[in-house]
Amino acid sequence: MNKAYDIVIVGGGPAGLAAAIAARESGTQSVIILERGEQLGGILNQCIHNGFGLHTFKEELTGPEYAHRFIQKVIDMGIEYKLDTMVMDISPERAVTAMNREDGMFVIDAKAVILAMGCRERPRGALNIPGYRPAGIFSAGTAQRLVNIEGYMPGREVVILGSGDIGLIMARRMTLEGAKVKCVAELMPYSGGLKRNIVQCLDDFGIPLLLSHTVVDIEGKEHITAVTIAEVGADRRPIKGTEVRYTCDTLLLSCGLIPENELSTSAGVRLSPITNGPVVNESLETSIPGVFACGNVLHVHDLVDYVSEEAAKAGQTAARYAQGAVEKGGREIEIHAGGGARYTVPSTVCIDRMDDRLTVRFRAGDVYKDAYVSVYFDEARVMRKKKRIIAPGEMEQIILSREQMKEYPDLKTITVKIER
């Protein structure tokens, strides 16, 4: 089967769904979503806790409820999608090779492609934890699926390594299911999750959060029986004499998320060494013309509402590209992260192509109290906003206006900084 579509969207999670809806609303009829899972919605289907949709719908929803609203709109709009479909390759000419049981191997020629593959959890093999490799060690997301969808309880005595949002949420979930969560250990001196999750998932249940701690030993050959946790110094190395042994039958790992960019890499998309996601311009277009990226495949978000907002932008700009309504050329202005900011999305902006307002998102590399978010146009500071707390677990954003940028006709570089 060889077909042609205006827009092919790889991934049917929250980013892919929002991008498809926005593309259709922008006047592009020929849109298809390719999803490798059994159903649309992605990771939201196993996130049965509430807290979703406060920005998008002005009400608090569970993950499946949030996903359902987008899925229903995709169905109502008649947007085509294929489930259980694995995308194998994307060529620089935007030929998408995929396969499933019904169609076998097939190729779709697309005018535009939107990458919305999401991210995966960092596995144990990337963490260099000494000790045996027994049963009972799960990523937090795997445990979440087992409990919320499969109906299995991974264990009854739990230790969690890493304080990402999934780990924090699973500390509460396992407690509500009757397990004893001994502690959450975090290598860094700050949590990697949202403040509200620390309060609602740990503090409210009396679960200790051990900052600057890590697992230094795992006991058990057939099944995990205990772990040893030690404090680490500023060099992130364990401090001798601080070891504490915790008996447990389950160790959950919540040590970061990695954007799923194997397809992007094989297509030749340029990736950022900081985010591990594509480098994009103001239209969320990658280094390959006509290939766009959004959601957690671009950079890991803290709220799904921002994923949907960003994906809608990608859907709109991809639709314009497919319709041939995008201006070519124009002077690119680089956007850099400086001071305590780690990266920015996007990385470049063209004043001639941008909308009236541009949202630039970034994360901090450390915890800052009573600091300032500043924006520099070359050497001139044009924005300075005080923030009581800036933390790596929460995404920050600033808004740049086209009118403001036009006041600097020779502008070459925009720098976003966190300053004390």
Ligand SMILES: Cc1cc2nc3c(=O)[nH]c(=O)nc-3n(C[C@H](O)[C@H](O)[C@H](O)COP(=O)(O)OP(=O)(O)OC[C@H]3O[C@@H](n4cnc5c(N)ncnc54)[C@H](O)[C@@H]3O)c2cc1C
Contents of the next structure:
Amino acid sequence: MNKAYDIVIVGGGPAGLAAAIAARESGTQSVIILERGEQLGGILNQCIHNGFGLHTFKEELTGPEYAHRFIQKVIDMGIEYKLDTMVMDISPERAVTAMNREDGMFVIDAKAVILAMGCRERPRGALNIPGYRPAGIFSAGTAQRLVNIEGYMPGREVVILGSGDIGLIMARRMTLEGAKVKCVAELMPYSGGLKRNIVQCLDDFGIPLLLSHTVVDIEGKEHITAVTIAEVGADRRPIKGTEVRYTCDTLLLSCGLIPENELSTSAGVRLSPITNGPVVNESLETSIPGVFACGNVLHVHDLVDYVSEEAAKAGQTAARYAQGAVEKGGREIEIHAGGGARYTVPSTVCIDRMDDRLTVRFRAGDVYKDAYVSVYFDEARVMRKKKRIIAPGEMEQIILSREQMKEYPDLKTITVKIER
Ligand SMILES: Cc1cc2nc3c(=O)[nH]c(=O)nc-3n(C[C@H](O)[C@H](O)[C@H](O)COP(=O)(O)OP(=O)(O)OC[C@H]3O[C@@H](n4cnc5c(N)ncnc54)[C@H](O)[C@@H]3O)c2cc1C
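The block above covers the form predicted alone; next, return the form predicted together with this ligand.
Now the complete complex, all chains and molecules, led by this one.
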């Protein structure tokens, strides 16, 4: 193995794969993917349901099928990758320290690094649920792995807390495997998942979704035997007298995903307090020059198609950086989220460096019906698009053009807003 590469990609999930392919297609030969798992494909390997790739391939694929198309391309293009290889550290100078059983600890000097480490689930410890800590409580992703990869059923009588997409998918999966899913309880007054998953995974199987509800007690010392669920008020506190007890042997938690940014933090990459992912510019470059980010480590996506699209962009811009073809300097325009929008990715854009078009992605902080997505160039509104529904579970995007920005030579701030 070489000690220096033009581009080192950390993570071989859909983001890392798409970034590697795009980097190679952009003319960079020396690319390596470092993946801590025993195979490429990331979390998609355990997502055996269909619904992937509608945008990218115009067909419905399972997670492994979707991943396979990218893995095959990586292999066909002869892109190097190392499995069972954990990246331990990235220095601000882009020295990547990793280890595996074969090579021990090693350091690669990279001209550019692409962060593609994905995300992990919020654990029980971060959720503040009272009661005992018996066996039978799993994150929805762990249960997905047990059922789809290891071939074990976590239990037969299931309650799910949190209505993120993985929880919704697992409600259906556990039902199909013969379990009784009693309900999905969601603290917020809206679901954190996609509408299509609520319909296809809950409604089609008669599984109740209890919005504004949470688990207030867990019973069972050795193994979980029941949970108590109560309604919560606008302050998210349980309302006395609304408690209902559900016997169960399994509680699945689907209460949010957290980008895997320990490496980014130790490298000194600036993180957004909203997304918990790196703050990036139009090239998906972080606050450390030559370090790029894409996929769920940047912000949690709803559809893998957008992960692949975003990662391809990171691959192209990292290749340009490694080839020394990036224009230095240029005026940065800030992109802010306002109104009901929580954040934007990217956070800045430089007109001199951007492509003809820039995709800006964001999420709403609440459910909006018949609302408008508006874009302001400083005080001037330049775009207004009506949307029937905007929900926190669905990522939104707008496209800005360079032409349009050039019409505002003194432009300082672009604001994306959701307005009623
Ligand atoms: C449990 C779970 C289930 C999901 N189920 C679905 C679903 O059913 N449908 C859906 O559309 N989306 C699902 N998602 C969302 C899904 O993560 C994204 O669509 C997509 O997989 C994100 O791609 P990614 O490459 O950014 O991350 P990932 O697929 O998570 O890939 C990241 C890769 O980076 C590797 N990595 C991390 N840290 C290191 C390190 N230090 N060194 C080396 N390698 C490292 C990981 O091993 C992993 O292979 C799920 C997410 C999770 C967490």
